[in-house]
Each structure stands twice: as C-alpha cells, then as structure tokens.
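This document starts with one chain, in the form predicted on its own, laid out as structure tokens.
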Amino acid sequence: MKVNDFSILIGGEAGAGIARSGFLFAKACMRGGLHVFCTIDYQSLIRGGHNFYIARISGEEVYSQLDHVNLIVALNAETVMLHKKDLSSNGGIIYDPADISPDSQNFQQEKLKLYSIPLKKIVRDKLKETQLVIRNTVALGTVFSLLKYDLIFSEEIIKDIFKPKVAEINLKAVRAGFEFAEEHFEKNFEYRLRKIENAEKRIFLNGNEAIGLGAIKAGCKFYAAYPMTPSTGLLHFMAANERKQNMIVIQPEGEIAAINMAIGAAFAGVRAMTATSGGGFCLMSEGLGMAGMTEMPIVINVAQRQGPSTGLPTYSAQADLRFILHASQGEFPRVVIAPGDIEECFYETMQAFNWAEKYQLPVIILTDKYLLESYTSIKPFNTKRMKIERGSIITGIYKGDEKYKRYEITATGVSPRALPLTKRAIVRTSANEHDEYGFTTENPEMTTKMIDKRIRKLVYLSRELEERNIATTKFYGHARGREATLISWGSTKGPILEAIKLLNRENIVVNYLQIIYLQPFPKNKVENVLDKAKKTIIVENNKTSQLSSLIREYTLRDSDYKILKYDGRPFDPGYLSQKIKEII
C-alpha cells in the first residue's frame, strides 16, 4: 500500500475536458493537505488530437512530473496506445469498453490491472445526460473509490468551481463513478491517498497566474497583449481581474501595437506590461528599442515555445535565450529575468517592475510553455517582502533651478523622471537619438554621451544587486567534493531537483546552480561556483546550449558536459539521473 507519491495520466481528444478533470483531482488531493504537480500536453488544434494531463500526488513537496505513471485515464483508445508503456509494473488503466478491446490491446499478455466501466452509458442512462464530456467526472469518481480518498474533498472543490446548476450534474457524476467502483472493482490497487492532518495551508497555481498576481501586486495598471500560445493564460488573468483590480486591459490588433500601447503607458506614468512568444516578440523588436531609446520601463514577459517560425505552437523549449539578450538593433541596456518556478514567477515580476522604473529601461521575464500553463502547490506568498520602489519619479510641480531635462546625463546613467502635466517641467521624448531636454540630435559628441548614460545604468544596477545581496543566482547542495556541478536557468529548475533526490537515493551527490539573472550576468557569482566545481554539466531545452555560450563570453569557460533536449518536452527526472550518471 503506497501513499507516499502518485501519478495519474488522464488522456483523451481535446474537447474532451481532460484539462478541467485534472485539475479537478489534484485540487481535490490539495484539499486534503497533499502536494501536487500537474503538466498538460495537448496539440495545435481547438478539436481532436491527443491530449493528455499528469498529475503528482505526493505526501511531501515536488518539483515536476516523473517518467512513469501509476494509473491512466483513457477517455479513448489512442490514450492506451501511447502511454501503457508509461505505467509503473503495478499501475492500473480505468476505460470504457465502448471504445476500448482489452483484446486488441494486448491488456492480458501485460498483466495489467484493468477497470472497465461503461462511462458513456452511464452519463445517458443513469445521469440521464446528453453532453458525453460529463464522464471524466464519472471516471474521476472511480480513481477516488480506487484509491480510497475521502470523496467530500472533491464533491467541495465542484461545489467551489462550478455555477449551482452545473454542480449538481458533475456531483452525481462523480458520485456515479464511485458507486460503480465500490460495487463492481476488486480492492487489489496497490496506491492509496489520505488526508494529511494539520498540513500546511497551500495554493494552487500555474505560472501565468503567478506572473499576473505579482504584476497587479507590484502596481500594473496597464497590460495589452495579443493571444499567443502560451502566454494567453496570463492575458485570460489579467482581463478576468480588470475591474476587480481598477486595470486596464486590452487586446490590440497585434503585438506591434501591444508593445507601443504598453510604452505610451508608461510615458503617462503607469506600470505597464505586455506578453508574447517568440513569434510575437519578433514583431516586437523594433518597440522594444523605442522603449530603449526613449528609456520607458515597461515589463515583457517572453514566453518560449519551440520554433523557429510556428514551430511547435503548444510545446515547450529554451531557444530564445539569445534572441532576448540582442533583439532589436543597436546597443541599449535591458534586464533579462528568468524564473524557475512558480515562486519566482510571483517574486522576479513583482521586482522587474521595480527595475524597470528605477533604472528607466525594459525589463525582460524570459518563461516557456512548461513553467507557465504547469500548475503546483505551494505555500501563500508573502505579499510584504517585496516594496514598490519607483525610483527618481517627478510629479505635481518640478522645483529645479534650471529648465527640467527628461535625459539629464547623470553618474549612474538615470535622470529624474517627470511625468506629462507636472507644472513647470515640459516632458519631452524622441526615438531619435536626442539631447538631454529631448530634442533630437546628430551631434557625434552627444550621442556619445547618450549612448554612455543608457549604458551605464548596468553598472549601477548590477552594483546594487550585489549590494543588496539580491538572488541574481541559487545554490542547491554543498559547495566542495561533490561528483558534479548541474547548470541551468528556467524550468529544467524542477527536473533537476528531482533528479537529485533520485541520485541521492544512490548515494550519488551532485550539486546546482540555478543561474535567475542572464542581464545583467552574475559573473562573480558564476565565477566562484565555476572555481569550486569538480565538473560542470549544462542542462539545457535547446540544441546549442545557449547559456554556454553566455557563461563563456563572460568567464571565458566552457562546461565540461552538456545534457541537452530539444523536442518540446520537459526533462523527467529519471532520464535526467540517467544521463548525469553516464557523465559521472
């Protein structure tokens, strides 16, 4: 009897609301003090196509899915075809014999644990229903009989989700699927889940969601965005808290209006923001240097997919590492952020508004598929770690001696910053090149001097992120004598530390650095782990390992391994052991 860690696949065509019953399951083993991780994967198309949701049920915390599954779902035979080499020796596959022969599946010779229940006919005869998506309800009450799990925890999260009317169908719905389990099922599933008493109060959230709530608590007022998979879940938030959160949200003809409305925003003296992918940004590029030039502080969130071109619309990767750091032309600062995990998504946005404001540039928060639309459990954020820190901002009435100047050259590269109807200040901008009242210029001398100011400004915040001793980097593990160093920034975050948990259950002890700040590079910080490594392996979503090449022309070091994926899928842990040990 297994309560300790549990994976379920449930899989079907879209439509088929494989989402919504995952979503439904983990929420309902949240409720019951247990940890969850969900990941979905699902194709470019509205119907059809296969789909499919993991989710992670644990007794302590995790960080990412596993290789195998314990029990699937199959809302359709595909499901069966595709993910019964998945499941554990002991795993269980529930389906309905309407679509699926345990004879043309070869159930028997595998010697796997079959529960059949006829979920279509029970949705038409006992449900007395003519919507055929209502048996993922039915079916997630058969997992709960299975695993023994209180059914009041998800009979609570159907009341929470749904309107009374649609309550009620998905209640006898799952309670159907229940009923039958406990009547026609033998009690031989190996897994079980229980409540854990007195656990931890925790919420449930993907990384869209994360990003969007630091954005409204770090003072957004202004996001536009045109939908791009995946970053249309934070747009999907953003609108939905609109009038909640006196915002304003708007979905322009494309993402070249997208970036200009979010700098005009700005201009105003909002916090402004806007989302894209890597399609997207391309369009993007030729804003992103107004917003340089003109030094407007608008936050972007970039949120990778695998490409190039359309690519793989709805998959997940790390390719546009470089893209980020020199997209559009010329030379201006920018601060490229990149969140690990779902904490980070909350917290980094939250301070990329403080940077962009303070230090009057665009602040960059460079995502992907995985991290954003994969939901987990963590505990509240702490709403007061994190100030509102605007920077050298100018309202009501300028006071200066001498006529304001928007672009005043000053040491650290930032000039007080009036905002449009200050009295006795004229706010003036240009995306030429421009003196420092704002009035173009070709003067070689002064574009020197422009150039120097912006530029500058790096300098100053990578000495204050020092200073502060602001997480720009996180060590996992002991500093000395362990067999490797792991690399990598992003979403593999998770991967790796389950990854380490497994290599720790041999006796095998790696160490990690998470790299959070790509610009400024933490060179110091990177430098001192690099100095203490005993081997260095990069773990990368991409093919050409693009953080090596970023840790090399600062450090001038290559790693001595690479453990690199590039087919739109996340790294499980157990291929991830797998390959560091190969390497060791």
Second form
Amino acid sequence: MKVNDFSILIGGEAGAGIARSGFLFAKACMRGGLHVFCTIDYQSLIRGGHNFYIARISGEEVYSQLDHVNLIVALNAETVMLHKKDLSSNGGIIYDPADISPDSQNFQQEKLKLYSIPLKKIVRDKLKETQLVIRNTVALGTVFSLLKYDLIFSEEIIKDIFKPKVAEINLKAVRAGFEFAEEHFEKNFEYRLRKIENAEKRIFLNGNEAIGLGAIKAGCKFYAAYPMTPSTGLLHFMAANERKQNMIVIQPEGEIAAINMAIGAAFAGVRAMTATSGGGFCLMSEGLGMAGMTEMPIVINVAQRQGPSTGLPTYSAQADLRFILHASQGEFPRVVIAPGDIEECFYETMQAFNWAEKYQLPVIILTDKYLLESYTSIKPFNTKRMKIERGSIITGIYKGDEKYKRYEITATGVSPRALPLTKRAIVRTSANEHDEYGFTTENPEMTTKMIDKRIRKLVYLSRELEERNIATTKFYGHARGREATLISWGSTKGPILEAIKLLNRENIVVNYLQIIYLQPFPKNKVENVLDKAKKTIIVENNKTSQLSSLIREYTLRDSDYKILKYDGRPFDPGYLSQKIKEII
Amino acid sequence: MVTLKELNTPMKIVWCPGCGNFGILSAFKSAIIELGLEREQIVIVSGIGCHGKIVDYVNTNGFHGIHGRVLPLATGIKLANPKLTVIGFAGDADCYDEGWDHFCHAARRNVDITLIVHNNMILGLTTGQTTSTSQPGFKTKSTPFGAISPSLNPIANAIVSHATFVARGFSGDPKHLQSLIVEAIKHKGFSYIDVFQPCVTFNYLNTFEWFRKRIYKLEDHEVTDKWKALEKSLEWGTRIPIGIFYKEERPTYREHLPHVKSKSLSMMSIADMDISEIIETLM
Ligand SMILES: Cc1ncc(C[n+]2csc(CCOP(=O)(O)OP(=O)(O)O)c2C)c(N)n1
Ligand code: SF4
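Please show me the structure of the same protein in the form predicted together with the partner chain, now that we have looked at it in the form predicted on its own.
Below, the chain from earlier opens the complete complex, with every other chain and molecule after it.
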C-alpha cells in the first residue's frame, strides 16, 4: 500500500472540462494538507482533439510530474490508447463502458486494474442532468473512493468555486460517484491519500497567477496585453483584479499598441507591464528598443512556446533566450530574469519592477508554457520580503537651480526622473538620440556620451546585484566531490530537482546550478561553479543549447555534456535521471 | 499663463523654408496660449518624420516616439494620468500607413486625447515617396509610373470609426487652424484634426496654391449629423471642405472605469499593496 505518493491523469476531448476537474481534484488534495503539482497538456483547438491533466500528490514537496501515473480517468477511448503506456504496473483505469470496450483496448491481457462505471448513464438517469460535464465530477467521486480520501475537501471546493445551483449538482455527482465505487469497484487499488493533520495552509496557483500577484504587489497599475498563449492567463488574471486593485487593464489592437501604451504609462510615472509570447514579442521589438533609448521602466513577461513561427502554440520551449537577449537594433541595457518556479515568479516579478524603475530600463521576465500553466501548492508568499524601490523620482515641484535635464549625465548613468506635471520641470523624452534635455542630437560626442551613460547603468546594476548578494543564481547540493554539475535556467528546474531526488535514491549525487539572471549575466558565480565541477551537464528545452553558448561567451568555457529536448513537452524526471546516468 | 516666448525652445528649426509645418507650429502655440494651459500640464507626442521634430520646438513636456506609434503612446500617457493634456502630432505616413492599425481603435476607444496629422500627402523625411493620401497617378521616386491605388479618406474613416471630434484644417490658414485646435483640446474624448500641410520641397502637386484653390470652410453644417458629416467627408476634387465635420458627446474610455474615475494612476500610493484577498481565493 502506498500512502500519499500518487499521480493521476485525467484525459478527454478538448472542451470536456478536463482542466476544471483536475483543478478540483488537486485543490481537494491540497486542502487536506497534501502537496500538489499539476500540469496540463492541450492542443490549439477548442473542441475535439485530446487534452490531459496530470496531478501529482505527495506528503512532501513536489516540483514536477513524474514519468508514470497510477490512475487514469479516461473520458474517451483515446486517453487509454495514448496513456496506457504511462501507467505504473499496479495502476488502474476508470472508464465508462459506453465509451470504451475493454476488448478493443486489450486491457485484459495487461493485468491492469479496471474500474468500469457508466458515467453518462448515472448523469442521465440517476442525477437527471443533461450537462455531460457532470460525469467528470462523478468520476472524481470514484477516485476519492479508490484512494479512501475524505470527500469533505472536494465538497468544500465545489461550494467555493461554483455558484450555488451548479454546486448542488456537483455535490450530488461527486457523492454518486463515490457511492458507486464503494459498491461496485473491486477493493484492489494500492494507493491511498490521507489528510495531513495540522498542515500549514497553502495556496494553489500557476506561474501566470504568481506573476500577476507579484505585479500587483509591486504596484503595477497599468497592464496592456494582447492575447497569446501561454501569456493569456496573465491578462485574464490582471483583468479579473483590475477594479479591486485600482489598475487599468487594457487589451488593445495588438502587441505593438500594448508595448507602446505601457511605455506611455511608464512615462507618466506608473508601473506598467505587458506580456506576450515569441510572435508578439517580435512585434514589440521596436518598442523594446524605444524603452531602452528613452530609459522607460517597463516590465515584459515573454512566455515562450515551441516555435519557430506559430510552431506548437500550446506547448513549451526555451528557444527564445538568444532572441530576447538581442532583440531590437542598437545597444542598450536590458535585464532578463528567468524564474524557475512559482515562488520565483512572484518575487522576481516584484524585483523586476524595482530594477526597471531604479535603473530606468526594460526588464524582461522570461518564462514558458510549462512554468506559466502548471500549478503548484506552495506556502503563501511572504509579502514583506521585498520592498518597493522606485529609484530617483521627482514629483510636485522641481527644486533644481538649473533647468531640469531628463537625461542628465551622472556617474551611475541614472538621471533623476521627473514625472510630467512636476512644476518647473519640462520633461522631454526622445527615441532619437538626444542631449541631456531630451532634444534631438546627431552630435558625435553627445552620441558617445549618451550610449555610454545608458550602458553604464548595467554596470552599476551588476555591482548592486553583487553587493546586495541578490540570488542571480541558486545552487543545490554540495560544491565538491560530486559526480556531475547540472546547469539550467527557467522551468527545467522542477524536473531537475525531481531527477536529483531519484538519483539520490541510487546513491548518485549530482549538484545543480540554476541561472536566474541571464542579463546581467552572473559570470563570477558561474565561473566559481565551473571551477569546482567534475563534469558539467547543461539541461535545456531547445535544440542548439543557447545557455551553453552564453556560458561560453562569458567564461570562454564549453560545457561537457548537454541534455536537450525540443518536442514541446517538459522533461520527465525519470527520463532526465536516466540520461544523467548514461553520462556519468 | 504661458507666453509665446516661454513656449519657444533654443532648438534651431530645421524644416525647409516655407514648409507647411510652420503654420501648424504657430497655430498650436497660439492655441495653448488661448487655452491658458501651463507647460507642465501638457504632453506632446510625435512620430517620426519632418513633423516629428515639433517636440523639439515647443517647450512643453514631450515624447518624440517611433514611427507610427503616436496614438498608443498618447493613450498610455493619458490613461495613466488624466490630469495631463495630451496632444499627438503624426505624419500622414506615420499615422495612415505605418500606424494605421491604431487609428480606428483610438477613435472607437475615445480616450481624451487630441491627434493632429500633418498631412502633406508625401513622405517628407525619407525624401519624397508616395503615401496613402497621395493622389492616384502621383509620381514619385517610389512610384515612377504613378500611384496605383485610390487615396485613403481618413476623415470618413474617423467618422465611421466612431471618433467624437473630426476636423480638417489647413496650415496656410493658421488662425482657422488655431480655432480648430482649441476646440479639439476642449473636446472631451478623442479629437482628431487632419491638417493639409504642403511639403514645399517634394510635393509638387498639392501645393499651397493647389489647396487654396479648392478649400472652403464648412458653414451652416450640422456637426452632430453623422450622415451629413460623412457626405461632406466624401467631397473631393474642385471643392474640398475644411472645418469641423463631426462632433458628438460620448463617455470617454476612462469614464467607463468607475474604480479609477479621474484619479491619476501615477499618484496612487504603491508602498503597501494588499493582496491578501486574492491570496485567500487561492487557498
Ligand atoms: C519603422 C520605421 N520604418 C521606416 C522609417 C523611415 N521613415 C522615417 S520618416 C518616415 C515617413 C515620413 O513620412 P510622414 O510620416 O508622412 O512624415 P513627414 O516626414 O512627411 O512629416 C519613414 C518611413 C522609420 N523611421 N521607422
Ligand atoms: S521636406 Fe517637406 S515636409 Fe519636410 S520640412 Fe521640407 S517641406 Fe516640410
């Protein structure tokens, strides 16, 4: 019997309410004090096609899905066909005999545990409902029965997330499923979930929501974005909170408008943000350069998906790193931060707004589909940890003796920023090269000085990162005497941490360097790790190992090995640990 | 109150002598003085082209942006701080070609900004190519055999896109233009003036003379009648109307946002934002 270590896959057609059911299940587990990680796989279509939701539940902290699941809820035949191979040997399948005939699927030979339930019939005849999605909730009831998990948590969640009438139907449905299973299912399932007493309260959210919360906490008051998977969830989150949080959230005519509006709002003195994915960011590139040139503090979440071009719109990738680092013409400073988990999404977003304003430059939060749309249960954020730092801002009355210079050349490159409406200050900004007052110039000396000034900001920002010991990288494991050092950035963090756990069980000890800041690049920290590493293995979701080339650029060193995956799907920890073993 | 002298900047004006931009510049400055606005409360936004240099020539807050993006920039500024008076200056290529996708949306949205388009029916700064408002058959270096497509009608487009203030001026009549600018800035919502601005260097066809022969001022025109406005907007050829085509009172974009109303986002305190309620929903 396995207790509190369980993964489930719920699969069905797009439009069948898979995500909602997975969410309900996961949250019911979290309310019982369990740790949860969930990820959804869906195609770029609205009806038909195949979707699945994986929820992993554990008594300890979990960072990603595993390679196998222990139970499949098959809401169509395709789910069984596609995912039978993902079942652990003692796993089971819950299915409706109206959809799937066991013979046609060769179930019998494989000794799988089969749990047949006439879901549609129960909805129609017993619950007297016409809405087919109710069957999902019936199925969940059976899952809780198999797991011997208290129904009370799912009942609570149902009451929380549905309107009273819909809640009532779902409550009946979950109970009907539970009772059916108690009565008819064979008592041979080997997994159990038990609530953890006095567990700390946790929250359940995905990367988009964590970034949205970070932005709101950071005082973002203007958010403009055009829908594009996987950044759309952030637009929805911000829009839902627009009124309560006194923001303006606007969906304009496209990404070009979005970034220009954000820059306009930033000019007026508001913390402003936009988000998009690769294609939309192509359109934003000119605006990004303008933010760099005019020294406008904006934050951009670039949510990677598998490309090139439209590529796989709803699948994940890390192939835009080089593009993000170099997008737009000319040389100007930018900050690129890649959070690796939900907590980092929150704190790094807060930090991003601070850097943007303090150093008056664009900050890009580089994420991907896997990070933004996977859910994790975590401790509520420590909202006191990060202070708002706005840098040098002038409002009210400008008290200087001379005329105000928006682009005053200073030692750090940062000029005191008067907001328009400040008395006695004329705030003139220009995307053309300009002098200290913001007047257009083509003078060679002034051009040199201004480029120097802007680039200098990054030097001081790097210095501040070091002096304040900001976590531009994170290191896991012991520095010396290990078999290999893994190096990665972004969302590969979760599967890597899980792979390390698996390897540890076999007494294989590796350590891991997570690079969070890609610009300014934490050269010294990376060099330190390289110095001590026995072998380095770069892990990335791209074809050309863009991080390797970046490390080479800064440290003049090659990585020893690379594990790369670029099929749109995240790494599974088992696969990853196997690859690592092959290398060691 | 601001004086003409205070509105001048030390920058040397680099428009060609006789350029239609001078008329717009002087009409605009006079309008500001007439309106009694303070320099610090004004933001002018411009695109890229000869017209864009206007930000250097008026001593108010200014944002000389990139080609085609005057409207979204101005929109962001105004939404963030409604206490600012935001006026955009765009070129015809800037607004009707490169930035055309923003035009009808700005009109629909009705953010309280003013857009002044320097319409010289040519790309000036890139040394004279055809734009969407050039006449069919117009020969330039980029269309040596003559422009093929009929010209764009921005006034009609603005009207059907629900703009709430639509006017046309002529930089050869700065007094009249000044009155249009004053009305446009006073108007609550998106106000738009297309200004005939002869390019004396490259546009050999649409000269001051050409316009003077054709234009007439709209009089006895019912500005709230959309059909009439549309009819007038289609008039082109030997007689071309200038003046206010259409005007309507409609709530501005911000008036649809009860939670912020006329509050400046930039003045809100952000030191201690409370997210506990949202956190609660994630438990
Ligand atoms: C994205 C982009 N494309 C092209 C240009 C080159 N360019 C500079 S000014 C200009 C157009 C000028 O025409 P218009 O907007 O009518 O202004 P005018 O010079 O006539 O005042 C163009 C295309 C540019 N600066 N940016
Ligand atoms: S090129 Fe034409 S539009 Fe440009 S400054 Fe000269 S006359 Fe004016």
